[in-house]
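There is one chain below, alone, in structure tokens, taken in the form predicted alone.
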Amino acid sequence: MKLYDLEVSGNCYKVRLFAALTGIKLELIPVDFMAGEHKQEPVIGINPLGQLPVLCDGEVKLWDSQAILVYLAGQYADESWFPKEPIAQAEVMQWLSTAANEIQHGPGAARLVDKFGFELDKATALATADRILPILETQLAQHDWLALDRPTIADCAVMPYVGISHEGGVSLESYPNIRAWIDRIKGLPGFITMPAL
């Protein structure tokens, strides 16, 4: 199973983290983002958006980190990570959507501006971070994990861009429950890190 990967990408790290926590073996294929390899074959042939990560598992070819997490959890991990029961599954999915929206466009986008020089609206990214982090803090004040009172793919999806939010000028100093949650994830057997985390 191959993962077309960028080491500093939080979206790629989500997949690497989940695979490490569950013992799923991935062959990492580094993609030279600065040279534009993500806009060339084989990546562009699988993901027409030219984005990473991209997963190839035999005939299965997937893009989007949240979709890849759902696939890997359903295909290779025990059901605790992504349950089949509809209400429990929906509880996890709402956090996957948050990861792809508010987290990506808040702390994630602020990091793209500061660390990589992307021409995005930093003020909007910071405002989005200021809206979502208190919601995350409140959830984690009441629960150790985002969904179902146990680690799930929701935690793998949301944590990376929150954990490296300082690279975009977003501080977690006033969010003790978020910081404690990140530490809990770091304490899980098999945990791996990424640069700046």
Contents of the next structure:
Protein chains: 2
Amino acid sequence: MKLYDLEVSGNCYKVRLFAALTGIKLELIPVDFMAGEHKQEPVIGINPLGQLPVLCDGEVKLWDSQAILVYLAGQYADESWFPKEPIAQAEVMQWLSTAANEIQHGPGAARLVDKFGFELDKATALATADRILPILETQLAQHDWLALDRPTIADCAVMPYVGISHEGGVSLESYPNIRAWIDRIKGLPGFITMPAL
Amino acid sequence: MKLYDLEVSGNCYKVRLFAALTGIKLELIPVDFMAGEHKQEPVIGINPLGQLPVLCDGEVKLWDSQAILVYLAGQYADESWFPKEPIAQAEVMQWLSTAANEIQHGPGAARLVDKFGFELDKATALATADRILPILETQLAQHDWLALDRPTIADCAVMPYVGISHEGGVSLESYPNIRAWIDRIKGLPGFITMPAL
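Switch from the form predicted alone, shown above, to the form predicted together with a further copy of the same chain and output its structure.
Every component of the complex follows; first up is the chain already shown.
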């Protein structure tokens, strides 16, 4: 199973992290971003947005980190990570949407500006971070994990761009429960890290 | 089952549309946005972001339109709308992420600026629309539906903000396959519309 991968991408790290926590073996194919390989085959043929990660598992070809988490959890992992029961699935899904929406466009976008020079609106990104981080903080003051009171793909989807948010000028100083949650994830068996985390 | 609802919200319409297509009965509770009711109980107690829709089904309380679609499909609808099989679920999930990410922050955000005066970066929103709409167009040139070659919650999640994108200054003129897909959705038994669609 091949993951077309970029080491500094939080979206790629979501998948690497989940695979490590669940013992799923991935063949990592590093993509040379500076050489524009993400805009060439085979990546562009799987994800026309030309964004990483993309996954090839035999005939199964997927883009979008959240979709890849859903696939890997359903196909290869213990059902605890993404149950098939609709209430539980929806509870996890709330945070997968948050990952694609406020986390990506908040701390994720701020980091793209500061670290990679993307021409995005930094003020909007910081405002989005300021809106979503207190909500994570409140959730994590009451629960050890984002959903279902146990580790799920929700934690794998949300944590990466929160954990490296300092690279976009976002501080977690006033969010002790978020920091404790990141430490809990770091303590899970099989945990692997990424640069700056 | 109560849906706290705003008629002009594409996110609320995603849920109203899916419920109509599948015969799920919703009690619509209109929320007075101008009076700030979305920042008060009971909405704020369910969704601390204070965004609509939120759903109350007995003890089940959910925020995020995509999560609500996942719940309603899994709990009350024919499995064809969101199968439990991981490959199919991941294929649908790719488009649920697209709805929360590029569609929300592209045509959705452009409309928030033009129609409701939100202070968002319109140029970034239009650029995001210009990036995602050609990808939808290509997908829909090859397939009648976004995922699984049949109607799924992916279509319900993505179509609304695309179908009313003219309210944000985004034209579908050069996207005939997107327009044909919207017409196909309009032709589904039980279809209901929303303002401007």
